[in-house]
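Coming up is one lone chain in structure tokens, specifically the form predicted on its own.
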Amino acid sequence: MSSPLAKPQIIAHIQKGLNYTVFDNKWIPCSAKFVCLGNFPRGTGVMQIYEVQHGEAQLIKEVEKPKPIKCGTFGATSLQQRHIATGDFEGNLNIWNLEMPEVPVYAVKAHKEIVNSIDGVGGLGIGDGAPEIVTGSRDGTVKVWDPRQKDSPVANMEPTEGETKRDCWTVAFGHAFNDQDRCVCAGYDNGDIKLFDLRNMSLRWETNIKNGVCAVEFDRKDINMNKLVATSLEGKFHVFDMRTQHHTKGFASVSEKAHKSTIWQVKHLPQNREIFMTAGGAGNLHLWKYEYPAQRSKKDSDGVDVGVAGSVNLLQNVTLSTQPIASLDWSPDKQGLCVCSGFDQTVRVLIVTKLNMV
């Protein structure tokens, strides 16, 4: 039976207008609350906490900060503490206790310019090893921080002497499946994607997708690298099969042109790694499912393993706004619950149905 209602539906459950530009939103783990980060028209930063109650988003707390806040993550905190790490327009990395968000519990001047992207691993029971935070900045550097170590990063990936500095737009952790292994993927404004191996402190792989890379995400952070999705400026996204790396061809990939405009975000469903959502510059969301090929690798003419890419199927799409949807976050606790926000200064709580059926 293939009726339209048999497919997942994307339902806008709650819409809330805001009086500031919102750049990022995140569910607080183990709760029905989410955080919105952004900047007021007067040039200051804002952090708001909302709780979903009786079909409405109730504002619980609002804190104003000196600098606009660009991005945030709970990825390096414990489930007990649930501290959020944020990057701001001045290049500061701060960690906040949301119970007492007046003063950060950790603060460092991470970059010379705006922190565009942040990710965490080793917290929330996701990923083995130490809790770490990675930041990517307009100054061209990608830095890894341990919240237990003040002032200096544990790793700093910067352009070598003579190399031009590229604006780093997005960073993501992956491959954290034991105490030693861990990778960081970074996407840049010129289309470069770089995979840094933190165990060997080396550049493991790089490619160029010919368009500014807006978002990268591994399907899971805490497993042997499986898939990586990268989205770009002109409505194209690429899915790389990360299981088989060929010494010259790299990783196999499949690309799809879905949106007519920039794909700002990609997020994998926490309960099913084959399903992911992309958020576009025309205010639309696309829900995808990745299908593996019959065989994920084959031998090339020299008998060396080379990866085989699968295919992506569009499950559903919806237009929510006329403005770009710049941030998107699935609830880690409730399958199908999602929060997204855009440049129309609106935050939306969505329900995606029938995800257990696809």
Given for the second form:
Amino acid sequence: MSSPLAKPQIIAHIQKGLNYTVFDNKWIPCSAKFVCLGNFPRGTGVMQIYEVQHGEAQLIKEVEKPKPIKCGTFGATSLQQRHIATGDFEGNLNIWNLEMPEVPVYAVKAHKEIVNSIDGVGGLGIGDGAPEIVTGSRDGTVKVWDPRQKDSPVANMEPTEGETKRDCWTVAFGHAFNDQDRCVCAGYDNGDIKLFDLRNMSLRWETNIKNGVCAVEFDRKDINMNKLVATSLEGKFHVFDMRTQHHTKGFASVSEKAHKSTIWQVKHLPQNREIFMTAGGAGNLHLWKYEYPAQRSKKDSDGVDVGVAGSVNLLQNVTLSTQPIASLDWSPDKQGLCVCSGFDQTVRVLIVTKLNMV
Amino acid sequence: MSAHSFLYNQSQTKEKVPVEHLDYVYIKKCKDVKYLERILKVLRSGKEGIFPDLITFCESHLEKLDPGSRALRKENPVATPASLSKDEWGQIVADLKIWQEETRKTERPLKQQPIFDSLVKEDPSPIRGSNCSVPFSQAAGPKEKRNCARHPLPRDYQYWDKYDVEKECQRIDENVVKTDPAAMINSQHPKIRTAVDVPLISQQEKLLLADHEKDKGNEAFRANDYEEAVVYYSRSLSIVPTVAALNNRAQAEIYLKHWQNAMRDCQEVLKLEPGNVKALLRRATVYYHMDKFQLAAEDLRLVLREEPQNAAATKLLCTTEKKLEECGAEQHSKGKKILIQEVEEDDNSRPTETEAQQNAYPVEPSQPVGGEESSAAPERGDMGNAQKKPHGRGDGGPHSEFNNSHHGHWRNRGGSSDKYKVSQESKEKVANGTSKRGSTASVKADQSSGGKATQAGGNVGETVNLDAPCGALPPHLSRLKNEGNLLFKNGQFADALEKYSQAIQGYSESGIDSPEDLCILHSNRAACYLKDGNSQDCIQDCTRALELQPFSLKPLLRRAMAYESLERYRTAYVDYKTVLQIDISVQAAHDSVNRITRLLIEQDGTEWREKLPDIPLVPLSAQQHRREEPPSAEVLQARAEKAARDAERKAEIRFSALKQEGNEFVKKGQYQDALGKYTECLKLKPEECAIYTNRALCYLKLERFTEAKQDCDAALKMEPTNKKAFYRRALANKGLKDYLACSSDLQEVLQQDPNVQEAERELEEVTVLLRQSLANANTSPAKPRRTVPITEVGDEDTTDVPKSENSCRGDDIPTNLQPTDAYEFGQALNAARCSGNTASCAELLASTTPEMLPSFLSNQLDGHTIGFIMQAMDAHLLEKNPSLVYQHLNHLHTADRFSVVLMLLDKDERRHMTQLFEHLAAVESSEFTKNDVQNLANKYI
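Hand over the structure of the form predicted in complex with its partner chain; the form predicted on its own is what we had up.
Below, the chain from earlier opens the complete complex, with every other chain and molecule after it.
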């Protein structure tokens, strides 16, 4: 705080007003282009591709789809194909070739209700093993899909009969450091966080953070799981150290109340896993850095290892708008470049400076 | 509640902040962050009025106490380009622009990837089992059962491929037992593969992937998880090796203290990018930790040359140099201790043994020295010796011998001979290894013995008082001298030299009369000269010192060394002898005398003593001076043994080297050269039986049967039952046409080992020859001798007997028919040519397929060979088989170097060729026409 110029600065590079509500943006890997996914006022879906050129975002392509598109991911595609997988309001999972976006290359009715969240792994060289897509939906189920298998998911995580179905707001892949191990983390509206182990097909861990879980993300998908950040409806976020799991205490965590409103989104910097940005309901962005403790685990009274959480430092915070920022994506190729959009129908390209100095 | 106690309890009270606390003095005193935050909140709310200065004061005070306080977080507006300086923003924009252009470039090849590409390289990972449901809540007993029942679909085949039985069993076990599971620690990562199977992807993607893995490594590195970092760097390197990843891995390895690995990585980087500063710095660190301070310092200097501001390098260099100094002092006191003491020492009253050692060092630094004090040294030296011996003397000899005689001659024995070759090679390696070990051992021995000497002799050199008085020298001169001694000790001979020179100069100016001191100065300077290889000046100084102090030991010894290095062996010999007269226990002098004696004998013959200058008689006083502590008989004996062992070892090394070379030459068929080597070997060790037999083989090959026989006789004198010697003598006798002796030798061989089939065959043959010769003697002598082609059948039992004595049996014994390779063909052709035997050459050609001729000749073709072949074909082959001649000619001109050789043909050879073509053209054949011959002739003539 002492020397403000040494801190990372968040600079609004490009602002572009849109004529639709945008739910998600994603950078196209290996390019200066990003995709915006949203909802036209007339109730149809839209997918737009913009390219950053000469300080402007130029629209390259726009496709209208019958259903509003809620979320998308490039996580399960190869670098050559760069197909985007999207989930829409009707519960469909589609994979599109952005060169020919008229017809999906893969389509499945994944859920009965809206797909709230989607994540992919095994593509782009991130994560060993099969390319897989996970979707979380309002219907309470979390399903894992393999684009090579039509019609049915490869894994299905749904509440058993009799259990109340909770709205799944967020899903994330992690722990994909070899071709067998893989985990899916899902966050629910009641504050449940569940960690499913896809190798053993079991629930590995669950916890409740008392508030609806808006976003979860592992710091890296393709390493032995290290950290998990979960953001909540009431402006708090939790960072779990995922290295040491205690049989009763689970994972150690640190929580921070940062925003005065919902934290809608959390994204780790692709170039440095200890840095992440949270996007809040009041239109503000917070840039954080996680500091490890001196010892990441200790022995408890029974001599069992228990994790020790570190601390988080606020590096920078800015307010972008009065409306919530609902989506955020770091460019995987250019450090410090990110795109975000809010309910103010604006997409912004931001530059975060001095990230390599923190 | 007093105000005081309230002050320190306020954090507990959740009451409203009293107005009196909204005060500069109170805020300044308050150390409670929480309470300050509350005060700040009240102030900011403006309920008690608006005090902007107080707010800022409170904020700054809070920041002092807790810079990360949440109350200090303010909502900042997003920065815009305007909020940055123009330069900064310009840089960002330029950076972004570059990136945009780059991505456009990298994106293009990605787009151009053929679409079917993806079909080819289908992801090998199987699809997970279909629609497996995952239990939704923490598996409790009954729920688990229900979940099991809910497996909706049978698992597909691919699922079974990755079905981990043990895991499943474990799971079942766990369900049954349900004990408290121990904590799962993810921090161990044995499961991460260190290599990535890279599918057939473009370089572009590889780079991206490698970069990604490297990033992960960096992150793990930053989290101090170095093992994981190493894993990810390794993964990155397995995709594309990059300097950055290697460098980083080196650093991680350094943190893990895996010095060897770190070193490997640094070397790798420096191979890819010589002069990489980081790698150099890291290598220096590794060297530092491996206690190789000298190397570390070198690297660091390189770094500082590149980056003079490099703080880390400067710091490390500092510590390294300190270490180096310490270590240097230590090492000098170990390895060169003698020199220090020698330089230091002013009087001659020190124990003579150390003296002897001291003097031994400068001559032969790697020579282990004898004496009680270095008892460890000879032992280690011996170890080296003992390991080497078997190679030089024992089984090594015979092995290599029959190996080389096999080589190439007997194809059908390929398997076994190969085997031998391997064993031979490994033997060589072992020998190398041992010799290396031997030498290092001896070096170590040196050090340890030096170290011991130090202990024995007292650490005079360790604590040097530069102003210590030296004899009758004035203070400034003694200081110079001591400085010189110190420099000498540190190996800075040139500097020491300067100091001594100054001291000598000062001495002559000061006009003191103290010949002892001047003598020492000269002697010390001589030592410097000797170190610097300046033997002339060394001799001068020594002579001067000896003028001052006749028969002082050290100048004499140094002069002797200098003479020796100038190869003035006679004078050196005299000096050494004088030294020995003064002190019989100077080992170095003994060694040198032995060495020089040998050299002089070689040089001057047996009369060498007569050419020596007079050896001065050492007055008894000087001798007695030295005899104060006569070495015990034991020590002397040990020393003598040591010397003997040493000489033996050295001879051994040279001997084995020579022998090896000889064997190599035999393998290559260069018998003349091999002969020379073996002869040298025998000079070193006249009692080596194997060498005699080997040399006999060479003689046999060279058809010098008399010498061969002599060698065999010599071998048999040493080993009366040596089969090989007998066999070779038999062959020699056969060559000498002494069939009787030959058969008796062969019988001897067979008596010893009835399995030697060659000998048997040879015997049969010789018996026939013997009978014939006897018959010839009785009847007409002109009967042509029968030729016996020898084809030996490979046999494992006969490894002891060489089998290649087939091609050298006199004029009329033809060559190996059916040559199978260039070597055999060449041998046969040469044999025929040497004897001018065109008939055997023709036979050889007849048995050779024309197509193979060029390859057999390979690049050995020369004018004489061509001429000879032409002659042979003309004289013998043309009549019998003109078409073969045509065929041969048709292929001969395709041989290597043919055109060159053709140009260099001499007249006779040309004539032979023309004749051949004339004759060939005259022959009527169905296989070729006159025109063909004419065409062919055009190629030749």
